[in-house]
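Taking the form predicted alone, here's one chain by itself in structure tokens.
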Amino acid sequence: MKIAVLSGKGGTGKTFITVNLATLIKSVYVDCDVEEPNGHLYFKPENIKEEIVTVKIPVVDNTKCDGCRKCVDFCKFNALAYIYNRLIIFEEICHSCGGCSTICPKEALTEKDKKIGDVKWGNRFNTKVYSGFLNIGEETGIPVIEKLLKKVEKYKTELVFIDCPPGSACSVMECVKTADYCILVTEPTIFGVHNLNMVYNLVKVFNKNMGVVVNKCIEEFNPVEKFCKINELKILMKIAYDEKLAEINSRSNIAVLESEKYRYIFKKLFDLVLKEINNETITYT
């Protein structure tokens, strides 16, 4: 079973929720926030293995190219230009679709591998930890996310927690479409509601069951409650703002291992998630 944890923006506590749930249960943690992965900072995994992630980009043989510009016209990302009788390829904005080499009538374009990132995996605290790392400046992290999700397909009988990228872009869609249930993490503010609305509508597109965790709550009016009531969206839990918790997180420690209070909170949260899914029971480690 795959549980995706997502939020409309960074800093809501998405990784905090995912890391603690994955630690509480003997499970698999997958950090798909490949532009800024930080789950490994909490787990500090051991026995690390890694694999590079590559994409195909075009290479031109200018002795074959006759300047027909069919590839230039085809490329919707403007990654090709024909200047001073030579075809120029802008690798940084190429989306690796392969269309230019396919359409070239002179077979002047072939492809080569370009490294865009890595996936790494290890284990700690009875948890298998998978993380993706996108190289700085790359156009998209989707190939890294695809590689990560492919790596964890083998865990068919285990719980897999997917720490999604923030927002509602294509990289988030890649994570959500594989999930069996989605946890939406937000903050009790107007801005939090705005970003919750984005991911709520995204998850609806994929027709996935979902629930909300409201993090950093204080004793004031909570606009998230109104939004959830209007949209018949279940609030699984409200986690209060806690300076002690902030201190635990600042040291990159895991709350369920440091505090009996938070171990109880996350046990309760996971029980609620299971109840929402199919009333399964689970053994805590």
The other form holds:
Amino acid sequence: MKIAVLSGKGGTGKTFITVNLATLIKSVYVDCDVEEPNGHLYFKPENIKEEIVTVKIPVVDNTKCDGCRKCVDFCKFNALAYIYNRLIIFEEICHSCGGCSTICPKEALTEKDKKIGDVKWGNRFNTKVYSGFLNIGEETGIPVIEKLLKKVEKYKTELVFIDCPPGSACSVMECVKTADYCILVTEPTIFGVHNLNMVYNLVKVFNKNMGVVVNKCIEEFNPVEKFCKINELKILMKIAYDEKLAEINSRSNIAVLESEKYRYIFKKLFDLVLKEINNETITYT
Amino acid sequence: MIIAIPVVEKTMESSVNPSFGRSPYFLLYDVKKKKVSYLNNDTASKSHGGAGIRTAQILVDHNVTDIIAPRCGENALEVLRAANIRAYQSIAGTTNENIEAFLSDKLLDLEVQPSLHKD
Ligand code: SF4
Ligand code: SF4
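Alongside the form predicted alone that was just displayed, please also present the structure of the form predicted in complex with its partner chain.
Complete assembly follows, chain above in first position.
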């Protein structure tokens, strides 16, 4: 069972929620926020193993190339240019589709591996912690996310929590696609509603079941409630703003391990999520 | 010598387009023949990214020797450089005024700027 945790922008507490849920029970935590993975800072996993992530990039053999430009015209990402009898390859623009080396009539193009990041995994408490790291300047983190998701495919009976990248780009879709249930984390403000709307529409496209967690609530008008009512979205939990909690997070500690109150709150959230998932499975069968 | 300028409309009075790779048209000015022509840049400006590279390639293929633009991404500049095309910083005003400033040697070299477009 895979549960994806999403939010329309960074800083809403997406990682906080995911880390605490994953700590409560024996589970797998996957940090797909590969541009800024910080789940591992909370878990501080041990017995780390790692693998590099590579993509295929074309290399030209200028002695074979006759300048026909078929590759330049083919590349829809415009990663290739042919100037003064020389092919220029823009590696950061290339999306590794493999097309150019396939169509080159002179077999002047071959492929080489280029490292774009790493995946690392280890254990802490009862949780298996997987994190992806994308090198700075790389165009897309999708190959890193794909590798992470492939690595955790073997966990069939465990609960797998996926900490998604913020926003609603293609990389988020990769995560949502594999999920059985989605938790949307937001803040109780107009901006929060705007960002929630973005991820809500994305999850809807994939026809996944979802629920909302409103984080950092204060006793005031909460526009998220109206939005959820109109769209028949269930609010699973409202977590109140709490300085004590902010302090625990700032030390990169895990709230459910330090505070009885938060253990209770997250247990309740966890039970609600499970109930939602089970309800859905019952209505489907 | 052929100068290329990204333009908003196909007139000499047009303002210079703030975008290089996404500009729909380029004005080409042949200095020797004193001839103006316009280039459609649809294939590049509507592409999935790498628009600056594509645009630079098209300009190279039209034997352009100099460009005048307000800004230009790093990758596009690399293509221009490989083709020995010089890039100049445009000034406020019409295309015409920019060409005159160019001919009287008043334009500065264009500085490298990181590409704005990310996919
Ligand atoms: S398709 Fe092959 S031969 Fe043609 S320009 Fe590209 S690399 Fe050269
Ligand atoms: S592999 Fe695909 S994206 Fe990369 S340069 Fe070749 S055609 Fe373009």
